[in-house]
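One chain comes next, on its own, written as structure tokens: the form predicted on its own.
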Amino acid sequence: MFKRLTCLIVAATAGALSLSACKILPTPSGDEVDAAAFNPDAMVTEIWTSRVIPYLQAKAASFAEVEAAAKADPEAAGTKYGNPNKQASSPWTYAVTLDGTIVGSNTKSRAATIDVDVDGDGKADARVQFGPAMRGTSLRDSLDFVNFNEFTNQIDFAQYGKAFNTYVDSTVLSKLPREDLEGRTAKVLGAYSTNKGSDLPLVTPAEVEIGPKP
């Protein structure tokens, strides 16, 4: 770590200078400069309205349509409804809309969720993350204009993915009601990744509208 010398220079005599009130301050390393410059929250805020929402609106289809396509051919569905340029090792992620009735909720947990019935049979078809804590990076991963190679390392890329969730919670989810949700309608724009096992598809929302109490 190099040091830089900051001094108050005063004239002592004509033709001679002396140094006083000197401080030794550390010069930031390259890593420290990069860390200070990287602000994932600001990056997400900058593109949210102009790029993220229009992209999701253009790519998304109804949950029933996307889920049927994903089960038939995950790759074709991922190309159509998500990011065809994803990392090879990453699961396919799909932009989706849900329009249905809330049939279950767990809003006491920090990782709150609501269960939504979209086909009217009274059973949940998808689970929507409700914050403040949210799992995964589905919003980031659905965007075809986000490229891992543009980030310094995996840590920065992961922080960028989490910044989407943080933004949604602070601007959307934190303003929604959290009590007496069952029976209300829910309209959601978001994204979810390939589902494994018998768990409900877990949708990370970008926009949510909760209807009035029935």
Second form
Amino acid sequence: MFKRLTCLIVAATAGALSLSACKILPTPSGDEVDAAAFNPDAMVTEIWTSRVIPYLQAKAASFAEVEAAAKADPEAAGTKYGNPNKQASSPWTYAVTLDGTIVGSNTKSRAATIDVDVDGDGKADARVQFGPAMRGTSLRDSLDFVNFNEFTNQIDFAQYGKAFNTYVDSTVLSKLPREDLEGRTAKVLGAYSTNKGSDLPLVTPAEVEIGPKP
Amino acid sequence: MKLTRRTTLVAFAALLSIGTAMPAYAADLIAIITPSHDNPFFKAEAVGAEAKAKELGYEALVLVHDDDANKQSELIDTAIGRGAKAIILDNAGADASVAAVQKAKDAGIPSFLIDREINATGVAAAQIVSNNYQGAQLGAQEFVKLMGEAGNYVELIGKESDTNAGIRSKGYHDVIDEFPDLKMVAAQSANWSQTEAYSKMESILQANPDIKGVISGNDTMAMGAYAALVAAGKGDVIVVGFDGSNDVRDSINSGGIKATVLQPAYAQAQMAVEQADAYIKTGKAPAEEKQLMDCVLITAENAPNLETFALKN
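Any chance you could show the form predicted in complex with its partner chain after that form predicted on its own?
Complete assembly follows, chain above in first position.
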């Protein structure tokens, strides 16, 4: 996959001259050439089922287990549940599963969220992004086979990160109910990074199942 | 007589110690090249790099290219001519700088890039840059919150040749554009400049008196825009910047500008010098050429802890 990525990047930098080698349709302006050559949405679509989901399933553990490990030793936890090759100054990102009850939701905001209680005490333990607007690049950052050095620049790397969120919103989140969520069960596979603030941990989902109304 | 002899001895000892403090060969040279120090961000980089270089026993040659790729090329020639052992560079353009960095490499001098990337890998020994996209998302999320997810706003964009101008704008829009009630009424480049931002903001206000917020690609432009807003009696407009300068910190502390995003400029420059030092001593380049450093959101809450592009704990 990254061979192809490199090919695309070479095409993007070298411009029209090498485009024919990559079977990319020629487009006139500089920006459009870039957009045609580098297609993060297609890249994510291509690896989603074959690599992203299996990776997250293999790496993830229950929220309680990951939280305890992250509190004890963030680095060991990050290596086990996340990407050990992450950028040195970035926070650790962990793959995680949630299995609990929705105890709160904010679906009025475009950046909607649901709050999930996983230990049955009636209090929210984690906040799950519910789209359509989603923050951050947790899904990208949890993957150990994604390397910033293989991208032309931050812009491409950022667009690639955003493409994961877009994909989840269009294929998963946009199909879920948004009313009367409290009291329903939620099963989530996703990723989150540790935050220093007092906010709930913010999980970016890759898969979400919402149970029927109680 | 005794006294004289002792004095001579002391003098001789003093002379000896001077001799050891000044070796026969001059210290190795590290060239530090950045944009103009008019912007405190670049000054902090240069000061941070110079301090670290001296601490590690190097001589530092501090130069500014003023965002002129031709001048940058001449300065690289100067660094090569002076026999610099490494170059710390905040470059003058993602495409235009590739040749200059290659020229240094061909002369056997490794370049350690800070702040801005170039559109090539394998030319510089390291590219240590702030995660501008992550930072821009932080700034934009705060901006959206302050705006209450609705209202007219203006975007001030940085210098086009600088990748960071584009990446920040992209990071802003990837967040803001998800909120259809936020309407961008004007977007203009003020080239990172405070005075240009002031005059651009003045004319934008004439055409769009009804604005609720301004999101700016950096702090100097945020300062210029906010001054223009105050002059027009619109000091309550929400302004968010990027960089984490002391000027904006002071404005946040006094209730002016609402937020900015700190780039760890000082630490970044020091890290580049440490990696250059390791390269000079061991011949080893850092494991990863491209290294991202995360940014931190600055609001009234943590602004008092901000000093010269570093957050005190």
